[in-house]
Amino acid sequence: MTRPSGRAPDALRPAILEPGVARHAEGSCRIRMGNTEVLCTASVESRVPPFLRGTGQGWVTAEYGMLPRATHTRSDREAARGKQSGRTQEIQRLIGRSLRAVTDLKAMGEMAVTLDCDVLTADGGTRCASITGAWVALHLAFRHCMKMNVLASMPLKDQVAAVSCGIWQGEPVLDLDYAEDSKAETDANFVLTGRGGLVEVQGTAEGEPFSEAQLLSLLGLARQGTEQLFRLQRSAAGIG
């Protein structure tokens, strides 16, 4: 079995994260899987939702997008319009809940962080990418915070990153390019903590039913490119 990209089954495309690429942002990163780009900032307002108002917690929320040339043809922007698609909702929902599940929300007082994941070109696993490069634009934003005396301490509990994996021809792959993503028998989504948590996973068979087995063959890959890129986050948000 040969991959279109050449990789040996338990490789990750080539990755890099570039930390502090915008200017105004109190946190930010550019992640590059292989093709895959997406521009991550953390904004931090003074203020949270009216639900949250007066219970001296914080929140983390997200929104996702993909430019119109991110693909091979243009798509149409969806301000224009005028309503996002059930899918940008549902990737940017995970990207939310993935950041909250190791943030400390008491700890930042009352605060919001909203993440800005806009997908710049896209070969596949652009939530995977949005959810890791976010990682480190959060802690980036934390810490300027901490710098200018708003918060004592860093909110942030763990490391969180997210990687692709499927069944391409019958052999479980890591980290899926867009052609062996839209060719894959079994496509799935893992978002592991540092510390080896589950935060989400999602598997869906394109064809035949996995088993269990390869499910559990396809998150050992999972936890395998995850330490990787945990290294490349530390990396990049300047941690020993």
Contents of the next structure:
Protein chains: 6
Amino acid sequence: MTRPSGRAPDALRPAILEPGVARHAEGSCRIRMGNTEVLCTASVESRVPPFLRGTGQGWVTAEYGMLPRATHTRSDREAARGKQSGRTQEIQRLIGRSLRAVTDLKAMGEMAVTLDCDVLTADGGTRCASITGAWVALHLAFRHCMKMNVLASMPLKDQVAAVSCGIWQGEPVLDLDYAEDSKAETDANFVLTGRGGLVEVQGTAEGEPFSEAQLLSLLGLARQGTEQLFRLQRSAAGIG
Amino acid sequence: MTRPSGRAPDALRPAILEPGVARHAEGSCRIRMGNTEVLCTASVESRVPPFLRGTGQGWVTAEYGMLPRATHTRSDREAARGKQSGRTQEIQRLIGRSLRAVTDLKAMGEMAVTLDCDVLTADGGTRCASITGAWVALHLAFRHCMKMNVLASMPLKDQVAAVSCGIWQGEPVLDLDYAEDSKAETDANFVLTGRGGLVEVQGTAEGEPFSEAQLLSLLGLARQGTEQLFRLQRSAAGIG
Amino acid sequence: MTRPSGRAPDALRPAILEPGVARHAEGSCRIRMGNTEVLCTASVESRVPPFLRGTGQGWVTAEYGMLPRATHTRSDREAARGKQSGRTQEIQRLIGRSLRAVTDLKAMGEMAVTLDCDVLTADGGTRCASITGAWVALHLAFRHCMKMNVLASMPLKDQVAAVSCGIWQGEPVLDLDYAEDSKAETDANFVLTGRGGLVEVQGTAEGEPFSEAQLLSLLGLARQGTEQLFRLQRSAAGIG
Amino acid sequence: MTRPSGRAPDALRPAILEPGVARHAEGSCRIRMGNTEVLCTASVESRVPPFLRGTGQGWVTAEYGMLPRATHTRSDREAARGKQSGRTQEIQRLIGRSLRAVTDLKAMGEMAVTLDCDVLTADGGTRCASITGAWVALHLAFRHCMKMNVLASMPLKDQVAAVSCGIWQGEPVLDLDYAEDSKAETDANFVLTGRGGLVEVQGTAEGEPFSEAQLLSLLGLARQGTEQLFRLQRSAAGIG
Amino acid sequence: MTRPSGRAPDALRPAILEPGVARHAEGSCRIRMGNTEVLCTASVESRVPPFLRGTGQGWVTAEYGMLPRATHTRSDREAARGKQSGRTQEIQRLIGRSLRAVTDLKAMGEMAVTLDCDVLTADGGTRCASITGAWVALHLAFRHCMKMNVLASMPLKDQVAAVSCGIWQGEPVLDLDYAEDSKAETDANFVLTGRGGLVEVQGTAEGEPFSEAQLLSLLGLARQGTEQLFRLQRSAAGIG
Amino acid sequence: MTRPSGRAPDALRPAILEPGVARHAEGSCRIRMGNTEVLCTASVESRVPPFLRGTGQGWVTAEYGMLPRATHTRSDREAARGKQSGRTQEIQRLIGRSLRAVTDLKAMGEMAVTLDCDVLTADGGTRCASITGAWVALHLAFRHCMKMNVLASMPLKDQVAAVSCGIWQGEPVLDLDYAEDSKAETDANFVLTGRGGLVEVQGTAEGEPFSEAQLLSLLGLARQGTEQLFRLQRSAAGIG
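Let's compare: the form predicted on its own is above, so bring in the form predicted together with another copy of the chain.
Let us now look at the entire complex, which starts with that chain.
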């Protein structure tokens, strides 16, 4: 079997995490996974959503977008169409949940961080890249708050990163690009913490149902892949 | 450990699937899982969406809604607010994917079925109940088409049903109701086929991350639960 | 003359009012008029709309919806389309006005009740059935508030019920079903109080204009029909 | 009893119908009923709505609007708010139905007329004034089509006009202005044809319910009022 | 060269400014520039937008609309379409900026004026006519506030008026009507103050680019035109 | 006088135009003007808008967006808010007009190009930078079409570039950054062609009105600035 990308089944795409790329944001990171490129920014605000006011607790939320020509053929601009698609909303809910899973919201105090993940070029795996890059942006934003004496300590309890895996021609492969993703029989996104815990598992059969054994081998690949991503995150965040 | 519901860890809520409840629909099923009650209807149309015209292939899609007072406190009516929430869109996409996974779209010919899943009373597990009930509605609608000589054979390749499981006070439990769901550390929805294949796995850590072992024990419970649901589906569809 | 339904000109359809059907609502009633079936819930909130704040007065409002497959052919879901139709808004304004007409808003104090009328199956007369059923839901919700010591006395001053009448093949008939309604020359909805007062009269010529005499004979039928509905309401509300 | 306006109970406000005021429209009429002023235009298009294509039948529809400062205090602009209110939709549906009631849609052939009724100044009775003025605009537009040989004969079968009446301090009065309307116990709009038939009756109790006798006395006043309006319409349309 | 309108290159269309035409508004003016007719009203409110609260400063803003049949062929009603076009928003922003340029916002105190400019008939130059007419409406509204002792002095520092000019068949002409505007090679709107200052210049090449010399000759014509408009404004405002 | 930026009055910010940065687009250019950074892509489609079908003529249109954290403090995402602001629509209309001014739409044949200008970092002058960068993207897209034999010759008739100038502390300065723009008394955008023609002039007095002499000196600066931009465009397009 040769993958369309020519990569070994357990090979991640070349991954680059570039911190501090957004001039105005409190934290930011541009992540490239092969040809996929996402700009993640973390914006700090001193106001929490209504349901948290007076609780002393903070909030982390995410928004996701794609430039119209991030894709092979131009997609409609969601702002022009007047609403975000179901896919967009599903992805931004996932990013938000994943980052909140490693954040001590109480330690934040009443402050909110919005993570904007904007896809500049799409070649598969944009939601996973968003999570991985957003962690760096969030870490940098929190550090900025510590430097400004707004926070006494780092509210992040652990790292979090994500990678997609899939069954391609019957075989489990790591980190699908667009060409692979569109032909995979099964597609699964794993969100894992630095200590190896599972934050989110989303497996979907595109054609035939998959088996428990297949699910486990995909998870094994995801562990390998995220290990590398955790190292890159630490290096980008300067805590390597 | 005693669950809030008093059920054994591996006990499903009392489940009732009542077929043919909607006067006008080609197929329908009211499903009750404990206090959760969802009305599923299948509406057949001879027109497919634009991207399928001329392909000879059919389509199955789903919409999900909740009556404003299905919940403990009244929720806004989405029609009045002017848009469907991200949660609603995420759920209806899941239902659609799950049912398409067991449908032979080519065998349908150019015809479309819309599955409407409307929650009359909500007490946890509404998306899973929707999938389980929608299968019966879809089966009955296809049978109606066969009787009308619109279809030569049944396009359903297998059964599909779903159940949610969770880690509650450290222990895996089956079929969470609302009280349990809101306190579970981990919540996972499993969509399984009659032959035991996995169609969709969605696990989310609400608090602490979960482990691979926990994921597997949840999957084990889901298998038990869906076995019972498959029997109820067959009986409701009159193919028991 | 034989009506499509076979009923005598002054015969109501079999009417069933089932109270307390919604688990979470403060008051509820499922009403069936023949094949028309509407679920009415009353939700109590301690906040009134802005224009009433500080006046010591309460408010009663209504929302109306129809499940997509309540009708012969599936209708678009209003939540998916992103707005309520003119028809929906017209109906929910009518229901709200009708119920306010028999409510002592001052006696309520600053509290609001939302009446949700959701049509599960439509076979003509859904707006009238909504009004008749909503009165029971509202009565039960107010009684619940009295039991909870939130209200000292019942703010309902009278009963209110509605029925549609029409000119069918030149003859006045009571309680049109869908088949009759779509062929009636004139269609009129009457909202009457228990003491015989008129709250709302809406007569519309579908074909030829109608005469004053015809309007009066329709009103006579409506009086007969609502007399029966008032009895059923009292029985459903347990005040028979 | 003295009405706020000082008028006799059966006195219409000074009514002026000015035809041909809109430079571009195929037919138009500015109607003043006292201080209420509505600009009605009829726009002819050769395309009918989808549900009529190929039927050889025409259509008449209406849209209603109010300039933001037509009212005592400025109202939000519906275009800026992004949707038409329920009240606006209810009114434009009523205008459309009323004009279709006197139009021979088959005689029109496949052509559509849109009646735009825009309130320049509001002082009560704007929906009734819209109907009365729209009839003149529609008549002129049809005559324009006859002159252009697009129509062989006049598709209007009769005149139609509307007036509101009410119970004010217990007494029936004709043609309510804003001050009267906001204090009337009952408010009823009557749409009548030139031959005396009823097209639409909409009576609403604002406070106490009303009686059959009151409804009839209001209808009597409406007949008197519309008689005068029919003369003014014929004169404005040049068919007096 | 003869302009389609037959006017001399430097001739304004017949201009009529009629003050006080809107019964309810604090200030109003109907302006006609040839066949173009715009109704301008000024509505005073004691509440400023959030960003000005507590600053002691006032605000002037504008909204622009067009009746559906103000144009040769009927345009969609923006309220029905559910949003204002880009053109509408561009124009109302321009009107607001232009009027604020001659208003001493501090002298207003915390009060807001909304200028509604609604086009009753369109024949080119509607945005310019709106600005010219809105100044009169605003002046009258401020005078009303002075009479009511809400304002101690007139917050208008100067007059402001606007006119469009264009290059038509190579020659600069003043005050384009619709027929001229649609064939002009260049179209420029000038907003000028009574003392001759420039508030806004918007020149657009419709075909070939224009030269600096052409821009200047258009500006020269605009000066001539606005001189006449300033006189008409003073006369309409009664300060001639 | 020293400008906040320390630049000489007639000094452009460091300008970098990087062609071909978007992997999927037919043409693209990332433009930096100091800290302002805009990504411009040109997407070719073989379908023209309805009003051009069958005319044999092409179309060029533009959309403009800003990443939420392109600005000092985060702005709402327009896709989430459900509509584009008036400012966004005004800018994208300007970009489209400017590029059409130098395009031979007939020579394009029935094909459409959408120019997406997305601001990655905003520091003043984003609309001007968008125009300048979009020209390069459009040129490259047309060249791509020539290489693919879809176009026989280059439909661009000339170059087009834009720059903003302003009066700052009484003195005309070139190419305002955000700090300068927010304090400038007058702000003017000039869109010029390679041959020196004016395509668009938009001058706005932010405080005091400006004079004709000032307008001319700003135009003089704009000529200087665009000369440099034209050279950079040619170099980026490889036609230097």
